[in-house]
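The chain that follows stands alone, in the form predicted on its own, written as structure tokens.
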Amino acid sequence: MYMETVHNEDTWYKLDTAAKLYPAILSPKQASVFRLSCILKEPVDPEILQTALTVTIRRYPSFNVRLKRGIFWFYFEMNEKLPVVRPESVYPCQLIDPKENNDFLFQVSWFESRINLEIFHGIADGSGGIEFLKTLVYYYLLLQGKNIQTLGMILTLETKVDPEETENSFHRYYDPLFQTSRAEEKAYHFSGSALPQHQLRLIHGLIPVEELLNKARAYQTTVTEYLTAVLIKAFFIADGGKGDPDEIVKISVPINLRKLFPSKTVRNFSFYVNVGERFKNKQNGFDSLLSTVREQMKDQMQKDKISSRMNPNVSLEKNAAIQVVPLDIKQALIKQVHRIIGDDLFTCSLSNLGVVSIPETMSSYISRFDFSLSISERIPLNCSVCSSNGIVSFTFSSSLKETSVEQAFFRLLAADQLPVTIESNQG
């Protein structure tokens, strides 16, 4: 066991906004955990892995941090101690314990050729967590003796932290005149056999980039307007005509704010839009349904209107009231308000971290990068997608023996003419 300490200036951080949340919904049942991995080339080595991270951590202020209870809010004050790498030996995207985890919040671990990185969500979002991977990767090769360069693509030690990387970007973007309700109609919820407790299924299909992006050209759509259509038609398939005709299907999509309001934060600086159809509407064919995701889409991220509905999360964190309430007692509240406008508006989630860019000089050591979301109790199956040197991962996650969702899915790929090939977890 590594025992050695980081020394770092006393400094201690605020929750972003969106983070907030996440300390309040807190449970083995809801770990608000996703895992980014990179799958290399070669075997790992444990311990060239091990003196990656205790370098990459040095970059990375706001992952080398512990979570504190204040009276009022929860807050991160810097981690004295060191990440230790370990054999991956439980199921993907479970709770992380701090105190099993020398207090962070974030774990890396190995399997075979696989280099894990399982992040809480308080401390970041998918694109933080990618620029976190790409550097630890970075490292990793190049201790190994790679001759590699960043091409100015990674984050190292070299390049100074700026500050904006670890601001909370909700704040600078925020207008408290410009506000609107995210109260919507409740959707369909998908449901099943339970997997045993802590044991979580992930599903990889594997699609050429070029194929996929030619598919999506050809219904003159994007990628994740074409995966999202797919996914619901999917949906409608799999409840086997259970589904009351008025409710509806809904997909929420997340949001990297950075392509909307410029922003270099590693921390969370995400949001979503949450696009569906009813299920009397399944018989419409394919190209209605994409017509209904595109137009929804298009509506919904409009960037005055992702603004006027994220800046209401900012208010009440600003509400004079509210600062003062105990913590107990706001986590009870949030905990109640994410129920409302959270879990019950989607069916599932579809999250596109979009492409994995590395230099080339990286990229021939490296065969992709996954990319998987945890589940709720609420929710127990969600989406994510990633692209690298070519390939498209498509991950499902679920806590259910019930695969039918998943195989309606890569069928209707199939029947679109994608070559998809299929890994998982279990056999």
Second form
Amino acid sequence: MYMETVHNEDTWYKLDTAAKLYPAILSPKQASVFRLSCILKEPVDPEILQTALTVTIRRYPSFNVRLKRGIFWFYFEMNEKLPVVRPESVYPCQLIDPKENNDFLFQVSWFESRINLEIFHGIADGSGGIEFLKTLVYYYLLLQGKNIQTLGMILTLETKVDPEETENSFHRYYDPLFQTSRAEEKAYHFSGSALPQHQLRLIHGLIPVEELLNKARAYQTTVTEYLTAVLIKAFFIADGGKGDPDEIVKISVPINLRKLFPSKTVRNFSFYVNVGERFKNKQNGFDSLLSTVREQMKDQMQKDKISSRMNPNVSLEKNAAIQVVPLDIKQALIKQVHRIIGDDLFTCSLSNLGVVSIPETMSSYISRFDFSLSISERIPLNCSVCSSNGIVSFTFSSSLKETSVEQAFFRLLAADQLPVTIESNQG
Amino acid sequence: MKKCRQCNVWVNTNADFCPLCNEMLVVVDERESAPLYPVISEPKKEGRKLNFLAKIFLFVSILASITSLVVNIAVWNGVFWSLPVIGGIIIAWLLVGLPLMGGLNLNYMLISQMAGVQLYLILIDAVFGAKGWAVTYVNPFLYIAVAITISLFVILYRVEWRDYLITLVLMAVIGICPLLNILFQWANVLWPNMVFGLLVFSPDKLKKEIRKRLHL
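Having gone through the form predicted on its own, I am curious about the other one (the form predicted in complex with its partner chain); can you provide its structure?
Below is the whole assembly, all chains and molecules, this chain first.
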């Protein structure tokens, strides 16, 4: 099981293109942390989980890092300490304080039969994170003496770390000739009365995969398009007719770029499209909304369009004049720019991680996976989706007392004859 | 398992009300659900106590500074003695307050303390006759003290040398300045400092460290 690690104390990484944003905008109100959970069928044994984590971290050098300040940029260097699992004792997706976490930028916790992996977005995106969690659960079950195989679906110590896994794929697919402006219209923002600080309410909704797929097929659309349309409609309902007719509800849908630009990276490699509809068109009915969403998705999802929208980030990063600006000034600038426009362009995220594929021998020990996002001051509500073991799991994370969007969203799905089961971290 | 008739959804909870609409739930299955999430206790308030104490000290510091300044000007005797008093209060904050507050990296703490003490000594020197003793005698020893403190810290606490390497190099570089000024008069005292900084760690590791910190 043991292998020579390809990294040593001298290994270090530049932050990837997307990651460069996160340290600058970090605050307790914008933790940029997401949570991936695996719910097992039996209570978690913390000691075995700790051993599994100690093994897993050896397979993921890009997770085994601490954030350091250089003169011009942050960088990651190897962390020689060990990550420690802890019982879940705080609200989900809170700021990860490296000082209280052996300098790590991710955290593993457990509660009853659930294993949580919380990750600072600077080191990985959802698709990278889920690989780590799958490996962790694999070793956990293996150490428990379960008879399981990887079937090539899990990264283990037997498979060597491919240098591609830790690359910045934005650079590999960078084409300076393809660039367009990303300026777009500001979006409607949902607000309400805030929960006490550091509280985050999660509401999960569970639906059988087959039923949801059939529903999307009946509408002749994809699951993501269908859900995006339902979410926009939920905002129309939750707003209660107060919205300015010209305002636009825009859903930011992250795209896993690995599907368009082949890459094995477990670091950040995702982008987004913003899809929206104006309040004044809400009378046109769901079918019209759905076709608007479908058209916008189809248009924006073209490979060339995505490429020309992501290239400007890389060219900014490679710009010599920007490179030589000292880190602190750079941070302050990024923070200001983000404050002015960052969260203005969308109302809410709808992040669909897709199917978490696990070998069949493992799935009999697992109930399901959950995926949750953190929130920010301007975006107090986010929605995330993943599916596993035949269950689609929706999670709304919110810092608002009102549950009107969640209520409208799940009532719409239920009204569409989908059987919905609700779970929450409150009560 | 329970059901909400308003929302038309199943709810897996031990609570009586729907998390979506707060309406009463209908019990479909009498079995208790296992708890899904832990009960989160309120965050501890230790930090605030310290803050409160710090605020009192800050208030006293400001009050003392203003008082001494006012008295000094009102009863002027030709010496601006209140400046060293105010400086002393600031230095006390730097030396005692900074470590107490915690959170600050040892590198930044030692360097800011060193800079503060230097400035303060120069200030005292200037107020009471400008004999130049601070620059001539004290500063070189300060550099050595900081370098030794960091080296001891690295050795005794077995922390990672990488974190402190750059500071040691910086100390060695700063250490050259008085050396140049006084033209080798202090060489005996300064050389150990420089040699210490550069020899303990191999130049190869130093090169790697500098490349990381300076990458564009």
